[in-house]
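There is one chain below, alone, in structure tokens, taken in the form predicted alone.
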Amino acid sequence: MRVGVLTGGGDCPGLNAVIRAVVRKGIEVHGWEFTGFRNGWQGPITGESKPLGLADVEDILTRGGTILRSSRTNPYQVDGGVEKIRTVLEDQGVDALIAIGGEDTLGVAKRLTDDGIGVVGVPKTIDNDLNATDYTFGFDTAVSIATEAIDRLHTTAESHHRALVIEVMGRHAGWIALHSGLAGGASVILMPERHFSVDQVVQWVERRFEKEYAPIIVVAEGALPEGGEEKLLTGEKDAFGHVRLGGIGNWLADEISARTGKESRAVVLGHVQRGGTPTAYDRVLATRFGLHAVDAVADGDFGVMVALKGTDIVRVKLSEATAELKTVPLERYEEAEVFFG
């Protein structure tokens, strides 16, 4: 049996530690031989590829990115995408997918099983916001770069007596915000999840200075103002209908700056929280997601994603995975606005 493995999407800590788990137990435990797919979704188009021994992945483990690299390629947006594919995996003897990937990558795997592709997904995306999975990979590693970059901000902030404002990453979804903010000790949190009112954050900012503090906020890229629209980076939109966000770090920092009098700085963490070796919590995850999904092609079970539930690795169809983005619940939230201000 030859199987095929890709990642697409952004890339992600842990992804290595994934392709490193699939070629190691499928080679030694069933016999099999695999192809890396280049390029994510590209790859099975145009027929990219390399085979992947074990040699190949022998020290992969503790490097970030993705051996195999990535792009946002989406097949049924290119002319006849889906039946090059088919061409590619029958001439290439691939009998079965392993695609590791967020809920654009992993809605492409499961359109792909519908018409007639056998498809296992591995859940990756630094953001968390994948449904029927407790954790992804790749957002232990993002929560703690930006946790550090968040405890060396405050000694700057301190030193200069002024407001630092640090926009993180989460477009609909604000779990590093809250993450990242609530293990940094930020005296504001703010989220796509709930529209923020400046006048607000405004007071918490102020009173954080009247304590002789220096206040740190933390923003997720998606974040919005009450009565706001998305603050845009540029117009530009990805194969899967996605707009670039950015901005709202920089625009609350000037707004702060113009309505406290008090110096404001913006700090944008960007492509960094994706970068680097992963955390050993990713390590281990990627690697149980990677052994598990194994298991599902040896079963000839596709349309399904591995999936965390608890401690246990689990199996979960990908139209659940996929159905909807997980929000951080108003609840936990909640819980953080305890330290704001």
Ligand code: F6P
Second form
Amino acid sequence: MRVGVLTGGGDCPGLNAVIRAVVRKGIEVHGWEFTGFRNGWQGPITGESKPLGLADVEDILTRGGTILRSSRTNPYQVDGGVEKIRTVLEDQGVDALIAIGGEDTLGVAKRLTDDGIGVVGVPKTIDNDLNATDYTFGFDTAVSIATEAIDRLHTTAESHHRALVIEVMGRHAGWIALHSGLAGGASVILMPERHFSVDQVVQWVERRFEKEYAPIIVVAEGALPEGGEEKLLTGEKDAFGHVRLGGIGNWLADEISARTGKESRAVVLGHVQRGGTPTAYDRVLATRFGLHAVDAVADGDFGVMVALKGTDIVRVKLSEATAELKTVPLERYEEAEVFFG
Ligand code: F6P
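What's the form predicted in complex with 6-O-phosphono-beta-D-fructofuranose (F6P) like, now that we've got the form predicted alone?
Below is the entire complex, every chain and molecule, led by the chain shown above.
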């Protein structure tokens, strides 16, 4: 049996931990061989691949990024993409695929399974917005990095009597903003699921200053002011139709300065949240996902994604996992509101 492995979409700490677990268990327990496809779905389309053996996965548990590299290639947007994948898999003797990715990569995995190609999915995204799993790996690392940044911003904001806005990732879901904001004691948290009133933010900021304390505002990149529009870095769309968000932090900092007369600055955390070594939690979750993905392949159970439910790893249908995004329920946001202002 030969199994292909690929990583697609935005990278995320823990990808290498999954690859290591898959290859170790696949070889040591089942005696399988592995092909690592390069650059997400681009690999199975072009045939760019390399054999993956035990030596290739030595020392990668703690390494960030992905040894297989990644891309946002969508085979369904490439002329004859699916047929090319079929041919490459046949030519390279690959019997099944393990695809590690978020909603886009796994959406493709679902369609390929419907088209007769056996795929098992492993959920990754720092945004934690994949449905049907309690957590995705990478999220805990991103929250830890954002929390450390907030801790550091508190002390410098206080010294200068400034309001500091920190923009974190989260295109459609505010999980990173909510968790890092709660962990870091933010004065205001703003997320895509709840459009915010700038007047209300200004009130919270002023109340914070009255308490002789410098306000820290955590804003997800996809957060929107009431009646406003998403702030875009460019109008360009990727192969899955996503625009590049960015700019809400600087816009809000300017609004706060103009309306309160207090100095306000923005920090955009960006890809720092995705780089570097995973936390212990993410290493364990990624490893367990990898081990269970191998079990699914061994059972011939394709069209599924491994998922975390409580403390158990279970299998869910890829169709369920990709049907909709897991956004932050409003009652979870409201829990945090007591700390605002
Ligand atoms: O999909 C995860 C994510 O981290 C989003 O929050 C963010 O909008 C996007 O990736 C940015 O990724 P890139 O800069 O690689 O396009």
